[in-house]
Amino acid sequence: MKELLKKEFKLTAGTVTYIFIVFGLMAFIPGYPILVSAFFVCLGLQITFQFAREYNDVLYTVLLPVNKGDAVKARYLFCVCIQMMSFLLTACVSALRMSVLRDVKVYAENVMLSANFTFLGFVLFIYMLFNVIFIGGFYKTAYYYGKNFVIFAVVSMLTVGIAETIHHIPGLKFLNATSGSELLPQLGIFACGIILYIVGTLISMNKSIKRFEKLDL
């Protein structure tokens, strides 16, 4: 497994995928739907899948003396690592906006979703959608990915729209708070994001392993 993961990072991954990690810094942008940053990170991962298909990486990998299931696990772990690298950047930026930069005018008067626990919970939710819809869909054939990414793109953009709308609803303004006691209920959303990400990714990975092991490549 360790060697397969090394292969993913050193051989399979597209350079653009690593560049897209820094899109987590988009959380610094005021007056912008910063949740889109999660979509761009997933777009970078999709490019790796595209490169891998063109290089016939799936067939190359299964010809190695490795278990087919481990090949799927390595790809999932690679994607999780990239997502967590970008998430760490996003979390650091969010911490700055909620503390040092909290009273800066462009952030204090921001009408869009703020960088807070609600935002971080939705970021993890979009990552989960990618792992379930795109990666899980890819391993139905281990070749086609276009339709799966379109579905993911539509669902993720709908999620961004919902996240940017709900905090404007009377009674739900606390979802956009960056300080005070209003952060406490946001922690529930963040916790849900963590749970959904972990559970959704694990379920998707296990289903993908079963599908891939049945494929005749």
Contents of the next structure:
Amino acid sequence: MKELLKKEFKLTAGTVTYIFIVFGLMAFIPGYPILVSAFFVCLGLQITFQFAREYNDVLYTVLLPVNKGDAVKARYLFCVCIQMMSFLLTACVSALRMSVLRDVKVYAENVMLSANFTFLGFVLFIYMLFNVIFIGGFYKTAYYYGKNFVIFAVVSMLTVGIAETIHHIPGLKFLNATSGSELLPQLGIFACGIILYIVGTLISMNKSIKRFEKLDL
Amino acid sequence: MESLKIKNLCKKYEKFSLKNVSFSVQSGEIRGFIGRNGAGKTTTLKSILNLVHPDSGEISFFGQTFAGNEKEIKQRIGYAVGGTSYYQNKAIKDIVKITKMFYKNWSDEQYNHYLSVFSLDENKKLSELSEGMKVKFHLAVALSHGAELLILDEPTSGLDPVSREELLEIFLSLAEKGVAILFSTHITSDLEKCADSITYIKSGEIIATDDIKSFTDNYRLVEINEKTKKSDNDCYLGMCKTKDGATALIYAKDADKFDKKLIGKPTLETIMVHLEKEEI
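Switch from the form predicted alone to the form predicted in complex with the partner chain and give that structure.
Now the full complex is given, and it begins with the chain already shown.
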């Protein structure tokens, strides 16, 4: 697995995928729907799938002395690594916005979703959508990815729209808080994000491995 | 030792099916796998490499099946597919740097040896290589990890005669070292130069699997004239027009029915052309 993961990073990955990790820093932009950053990270990952297909990577990988299913596992792990790198950046920015930058006017008067635990929970939810809809869909054929990405894009944009504005609904203001006791229920949303991300990714990966092993290449 | 054994391999597609494909390759043997385009050669090879899932049948390598032994088996086999490649825009050295991590028996010494034998420039991208050089690159990789069985799909297609000759000589020297080679092609003259045996597939069915001499000895070629055309066409397995008339393929056992002057020994290519021509 270590070798396969190395192959993903050094041979298969597109440079753009690495560049798009930096979109995790978008959480610094005031008055902007910062949740879009999670979509951009996934867009970068989709480019690696595009490259891999052009490179005929599936054929190259399955002919290596590896189990076929491990090739799928390595791709999922690669995507999780990229997502976690970007998540780490975005979490650091969120921590700054929730502490030293909390009272900065542009952040305090933010009409969109603030960088807080709700935001981080939704970031993980969008990553999960990518892993389930896009990657899971891709391994039905190990070739076609366009339709799956369009579906992911629509669903994730709807999620961004809802998440960025939901705190305007009376009674849900706490979702946009960056300090105080209102952070506690946000932790619940963040925990849900973590659970959904782990469970969704694992289910999608296991399903993809089974599908891929049955595919005629 | 039996390096590869295929028994009753079946695979059904909507418009094509492989029917009970069986043959084996021994260590040190070069087996040609022949048949016209679309006969089922690539599907068979893909099934062997576990890229396609057969509906039934058994495939074993060195006495082991893929189930549970996939990694170990792949350590011992190499492949080259003419006309297909991967990571075209990457330099050879970058591909090899990653590829070699996967093989326990990788030898840099062997790799450098084959780089120089094949005149491959490590800094070149695969897309910058000719088809022949790409096949040589795949072979260099396969040989550097000590593959004991080479599965080659049309490795000589698209090669100039000199490069083909070079490759065939390499196959011969590898077979001498005990490497088993399964070599699909429709360029049958290549097989006459290097193969010990052939397996002939037609419309998804194996119609012959034998050593080359026994296979060609089964047939005779008859020059057709007005007399033979009328009286003996039941014996004809296939006919081809020639500049001076036509030729027909017959079984050697039927040769007595014809004038000895009109009978000749066919080459592998002539046999294949006549057998396939029958259905046109």
